[in-house]
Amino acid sequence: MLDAMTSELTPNRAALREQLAAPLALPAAAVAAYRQNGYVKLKQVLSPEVIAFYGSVISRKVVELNTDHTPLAERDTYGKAFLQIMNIWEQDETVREFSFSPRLARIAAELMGVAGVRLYHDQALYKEPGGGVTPWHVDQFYWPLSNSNTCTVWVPLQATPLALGPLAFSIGSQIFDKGRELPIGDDSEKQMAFKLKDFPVDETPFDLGEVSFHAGWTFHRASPNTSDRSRAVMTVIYIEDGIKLTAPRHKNHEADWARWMPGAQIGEAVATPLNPVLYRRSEAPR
């Protein structure tokens, strides 16, 4: 059973939407850290009120949309890692407000150094009590895209101590090209634990309102949830506005093309109705 979240009732919904739209002054050091390390953690990006309100709605939709009720003990490693509910924005207008946040999208664009970003997809990742390890992996293994200007924001919907299994990063691994061909699973966990042994690991708690952004080729994982409550997380994946679809090289590429970029053409910029622009830098006045 997922944890009960704070009620969505709030006296000032408009103020919460304004927070999701307001730009955040991004320190130069944060941009430098992201580009050097392949990720960055930023504190106080979202207020407790924003997290409580949107988190309650997201959690309710996760319960509603989840179809996997297999006992943890009977699942494989991937199934034990988390409940995964994708593109919730298509199912709920309130979740859409969160996933389409201009504040978060602008941060992603500035970290990558691009003029604009589109949505690839959103997904809730809920690690249940007793949930297992999330194996080492890179996200961009799954994405048939023409460059590495991709970025995921990982938003915990509660303070996330080590017992809940916060996201951990292999520092600087976005430049490491070994193991990129491995889908997430037992093999990627075993192989990459060895291959990444010379890269330091950042596995630290997340405060409430703290979020992380990581590049598509950055190796990351999460430890098991040893607590008695769920680790609730919402993520949004951003791609550069203008990135192109490449020819699929394996079945995962084909599946992603069909689901997240339906109608996109190989060699052309991704711009389907499922990939709207979430942020575009304004042209300087003339």
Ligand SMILES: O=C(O)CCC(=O)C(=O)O
The other form holds:
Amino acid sequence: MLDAMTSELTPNRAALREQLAAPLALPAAAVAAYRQNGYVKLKQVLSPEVIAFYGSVISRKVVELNTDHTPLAERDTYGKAFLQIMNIWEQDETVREFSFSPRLARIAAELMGVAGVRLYHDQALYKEPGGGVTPWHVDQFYWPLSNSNTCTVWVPLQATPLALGPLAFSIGSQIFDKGRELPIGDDSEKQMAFKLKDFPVDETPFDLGEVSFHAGWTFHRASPNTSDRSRAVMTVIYIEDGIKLTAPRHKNHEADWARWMPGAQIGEAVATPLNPVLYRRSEAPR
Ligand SMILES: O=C(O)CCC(=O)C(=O)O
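Having gone through the form predicted alone, I am curious about the other one (the form predicted in complex with the ligand); can you provide its structure?
Below is the whole assembly, all chains and molecules, this chain first.
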């Protein structure tokens, strides 16, 4: 129904879909930067029209699906960092179009240098006005996966100046193996601020249409939102097509297995219905 309504309101809907599908030429320097630094920020990946249309649909779903109405002051550090609404693609066809974007998935595959990627999950991360710090952490701590070919695209749904808390990266930290076992929280923020002190930090605004891709082992954080409006962000996590489920080593692994890869077998490639292929390089003609 929502899909039908938004189609009527948006005469150039087909053009928006086309943009999400069309490949974007990735400069060799971007691939080199991703591999050296563990992340890359890319400007003009999505047009203001695409951001405005899908952003408004995603924001509506965030309001509809959010169940956390606790005042900010009463939440813990994780709860203050953002409203987190996961796998919206399962709930809404229009959001699925966005999360399954072949353009974004292809960039992820090319940055990682893999032939194909599958979905791990999507998530909206809305840092509310007055929302707190997103503590230093690495994502792959949470994921029981067999290699490091994992990557997240972070798509701000508005231009994101420093006051809104743009994602910030510890440059080159994907090779740093200390502190990877720290779940996101006060302790990870405190310990990693110290441990990562020799790595420079990239904390810069995002233009409208600019997105970042970061690797699963790259340390990142975001400052508080000191503005009076929400920092709306959509993310999609990609895993290499062929990556395997590993035996869970802690409760976060157990939870991720159950939620994002239900029915996957330890030691076998992750390919459940919740992990569709989002991009696969076509074979060169013989
Ligand atoms: O948006 C944020 O504040 C944090 C995002 C993040 O940690 C991620 O996408 O991996």
